[in-house]
Structures are given as structure tokens and as C-alpha cells.
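One chain comes next, on its own, written out as C-alpha cells in the form predicted alone.
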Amino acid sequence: MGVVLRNLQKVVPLRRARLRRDVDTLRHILGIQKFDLGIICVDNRRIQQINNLYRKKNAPTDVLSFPFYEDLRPGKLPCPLHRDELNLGDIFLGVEFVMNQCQKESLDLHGALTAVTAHGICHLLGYRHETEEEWAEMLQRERYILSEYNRLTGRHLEPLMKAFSPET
């Protein structure tokens, strides 16, 4: 199956083909091409509902990840026993939230969506940022992923995580 990319929002014009190519590049970098992955693009209202339901945070956000393997150690790939376990999980991209951030910080929307997707994939692969140590480990992994992405594509993306905050 590969990547299922759904655009369930109408607020931000989105070039799904470009995002799909970027996701395929990220999957190649991480060696996770054999795993299925869902990416769902939503508006502020929908991501706020999901954030409130699952994290008890009644605010929109840039990305929410729902891993298939909840106890995966960072840096370890799952070892599925059956074909139907070749799934990493789902990522909800708050496209409207990301667009608003891009406007405030003069960033390219598609580049930011790629960086946020890399962040979401890290969560699917067991990375967290609930402590400063976890944050540093995840930031290091994101920097590696995006540096490889930049090398392969000629782009200049950086992680969007700025500083450790236990609230994010």
C-alpha cells in the first residue's frame, strides 16, 4: 500500500503530489519503504478536536501522530510477524496551523509540511520529546533526516522544533 495521503481540509490549497514525493523521500532516508503510512491533512477545527480528544489540549497544533507500534524504542524499526503489521501508523497534519506559522515566520508551506511530516514520522518510530533528553535525541534524528533530504533534493529544510518545552 505505501502511503495513503488524504486531504480533508479546504482552507489551504495543497499540492498532494509534491507532499507525496517528499514523504517517499523521507521513507527512503529512514529505510521504511516496506511499511504503510497514513497522512491526513486537516484544518484547525479538526486537529483541535483530535488534540483535545487524545491529548486533552484544546488547541490546534501542527502534527499529531498515532503509532501502530506504541512501545517502539527510538531508532529501532518494528519487526512485524505478518503482512498486516507492516504499518507504522497515521499522521494528522494541521495544514491550516502550519500555514499560519509559515506566514508569521516567512517560511515555505511545502517545506514546512515536509519538516513537520519528518517530525511526525519520528513519533511513529518511537521518538518522544517529553523530557529534555528525549527532545535532544529527537531533534538530532530530525536534523539527520532533513540533512539527508536536503542532500538528495538540493533544498534547505531544518527542523521546526526550536526549544524544549514539556507542553508541546
Contents of the next structure:
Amino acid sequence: MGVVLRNLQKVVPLRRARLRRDVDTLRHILGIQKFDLGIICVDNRRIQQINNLYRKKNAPTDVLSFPFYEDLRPGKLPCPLHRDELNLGDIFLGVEFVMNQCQKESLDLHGALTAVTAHGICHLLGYRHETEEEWAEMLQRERYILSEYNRLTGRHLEPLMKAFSPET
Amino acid sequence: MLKSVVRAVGAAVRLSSAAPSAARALPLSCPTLRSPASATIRPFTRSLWMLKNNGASSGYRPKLLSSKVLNPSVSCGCGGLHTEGDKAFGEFLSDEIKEEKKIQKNKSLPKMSGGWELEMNGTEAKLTRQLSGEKITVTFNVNNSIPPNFEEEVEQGQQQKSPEDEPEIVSTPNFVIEVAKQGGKHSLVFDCHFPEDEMSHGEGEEESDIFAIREVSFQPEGDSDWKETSYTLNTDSLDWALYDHMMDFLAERGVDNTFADELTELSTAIEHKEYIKFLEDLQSFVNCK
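Condition change, the form predicted alone to the form predicted in complex with the partner chain:
Full complex below, order starting with the chain above.
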């Protein structure tokens, strides 16, 4: 199957082909091409709804991940027995939230979406950032992914994660 | 036969307390379900064919038109058929038209953003736009543009919710986008639709794209007939990267999610307007005016 991309919002003009290409580059870096992945682009209203429903946080955010495998050891790829388990899960991208952040910080939207997606994929692969130790491990992984991405594409993306905060 | 008559009667009794405007949601093929709010509901215990039956041995052949019930009793002198049924029908239509006009959002059609010009030809609408030497045309027909699942929701709504909570009728027509470059012999044609999401309807859980491309082909420029021998790309088994490029292509020409949402609003308004006009024409026809 591959990457199922959906754009459910009309606030942000999105280049689907560009986003898909970047996600495919990330999958190649992580060696997860054989796994299916869902990327759903939503606006602030929708991501806030999902954030409230699943995390009891009534506010929009940049990304929410719904892993297919819930207890993976960070970075350990699943070994599915059946073809229909070749699935990592779904990532909801809060594109409106990311766009607002980009406008404040003068960043390129699609570059930011790629960094956010890398963060989301790390969650699908078992990475967490609830403790400082977990945060450091996830940050290291994101740095690796994005440095490889930058090397392959000539771009200069930075990890989404800045400083550890138990609230995020 | 008896089972289906009983079910129809049950539905008719439920509907007698519904607002007249809700009658539009019911299938046109079941006229027995459309009881006017003010009519007395009589259960059909026998088929109409039995009205004049003199027994199984009588060799009776149903002659519906010879029944006393249907003898013309109202005439405007035109020589045409005018029955009590026609009179009741005309009165029903008068109420229905009044109710539909009350709920009509706007008498004038909503405007599309992005500089699209609208041309109407009966139930067919054509939106055109010029963009740096390219002409983009979007055509749709409001006939059969209301998804069949909507009718189930309205029936469910009548049982569980108050009239204020009834779902709105939304028209989501298939639409065809033609992109023609200056001097070109062929247009690039996209056959698009609004996918019906399997998960739920109108409950905020949709995860399909707002609109989707179904087929793509090159067709001769202008009003020439559709060329069946032109290769037609079906998106069902298409490479997804190619699909995304085509969606980006359309978005850059103004056909994006905003356009799709505005198109459904426009189509819904056109459909409602055409429905009211149809009811008025029907009323004139029945009343012989």
C-alpha cells in the first residue's frame, strides 16, 4: 500500500506531492518502506477535537500519532506475521497550527511539516518524551533522521523538539 | 403483498405528524407514503382493486377508472381530467411550496470565490474561469445529486430527533473539470466526485478527502462529442504520487477543498430552487393553469 495521504482541511494550501515525497524520504531513512502509514492533514478545529478526545487537552497542536503497535521498544521495528499487520498507524498533522508557527518564526511550511512528520513517525515507532531520559533518546533519533534528510535533499531542517517539558 | 402494504401504512401514520417539508426526502417511487399533514389516515385493509369486487366467481376484472371515487367532479371547462384527488394534490402542493420557500436559505444563488462565472442550463451548471491563458470549466448537474444515505438519516431523524435536529439536505454532485490551454486541440478532463465516507455521515469523523478524482482523459476541445476511444485513466489503481500531482494541479487552478465546499453549497441552493420550481410547475399542471 504505502502512504495514504488525506487532506481534510481548506485553511492551508497544501502541496500533496511534496509532502508525500518528503514522507517517502523519511521512510527510506528509517527503513520502514514496507509498512503502510496514514497521514491526515487537518485544521485547528479538528486537531483540537482529537486532542481533547484522546489526550484530554482542549487545544490545537501540531501532530497526533496513533500507533498500530502500541508497545514497541523505541526504534525496534515490528516483525509482523501477516500482511495486514504491515502497518505503523496514522499521523494527524495539525497543518493550520504548524502554518501559524511558521508565520511567527518565518519558516518554510513544507519543511516544518516534514520535521513534524518525522516526530510523528518516531512516536509510531515507540519513542516517547514523558521523562527527560525518553526526551533525550527521541531528540537524538530525530536529529539523526533530519540530518540524513538534509544530506539527501540539501535542506536544513531541525528537530521539532526543543527543550524537555512534561506538558508537551 | 399484504406485508408491504402494512409497512407502507405504518410509515404513513408516522409521517402524518412530520413537517410537510420533510416529505421531499422520501422516495418518489412510493407516493402512498406522502400523506399531507392535514389528511385523515385510513389504513388500507384491502387493495384498491377490491373496491368493486363482486366475488371470486364474478369474473371481475379491475377497472379502476370506472370507480365512482374517480369520476370527475371538478372541471375548469378545459376538457381535461379534474378529480377530487387532483384538487387535494393541488392543495397539498400549495402547502409544500409554502414550506419549502420558508426554509429556502437564499432566493439568490451563493457566489463562488475565485472569480468563477456561472451559467445555468436547466439543472446543469457551468462554472468557468480564465487563468493566464488557460480556461477552466467545471460542469455539474443537480439531478440525482443527493446521496441516497441521506434519506435513511431523515427517516431516523423523524423517529428520534425534533424537527430542528433534522439533518440538512446537501447536494454533492459529480463534477467534470476541463482544463484547456490556448490554441490546444484537446482539453484535459477530470471526472470528480464527493466520496461517501464509510465511517459516518456528518458526525465529524470523515477521513476521506473532501473530493476525489475518478477518471482523467484528453477530450477534443469545444462542444464535440465525448471521444470513447480516448484513453481514460481510472484512479482506482493509480500510483498515489501521480494522483497527488493531479490534485495539486487542480488546486493551483482554483479547484481545491474550498472550491469543493462552495460547490456543494451552490449545488444545494440550485437543487432546492429547481425543486421548488418543479413543485410550482406541477401545481400549475394539476390545477390546469
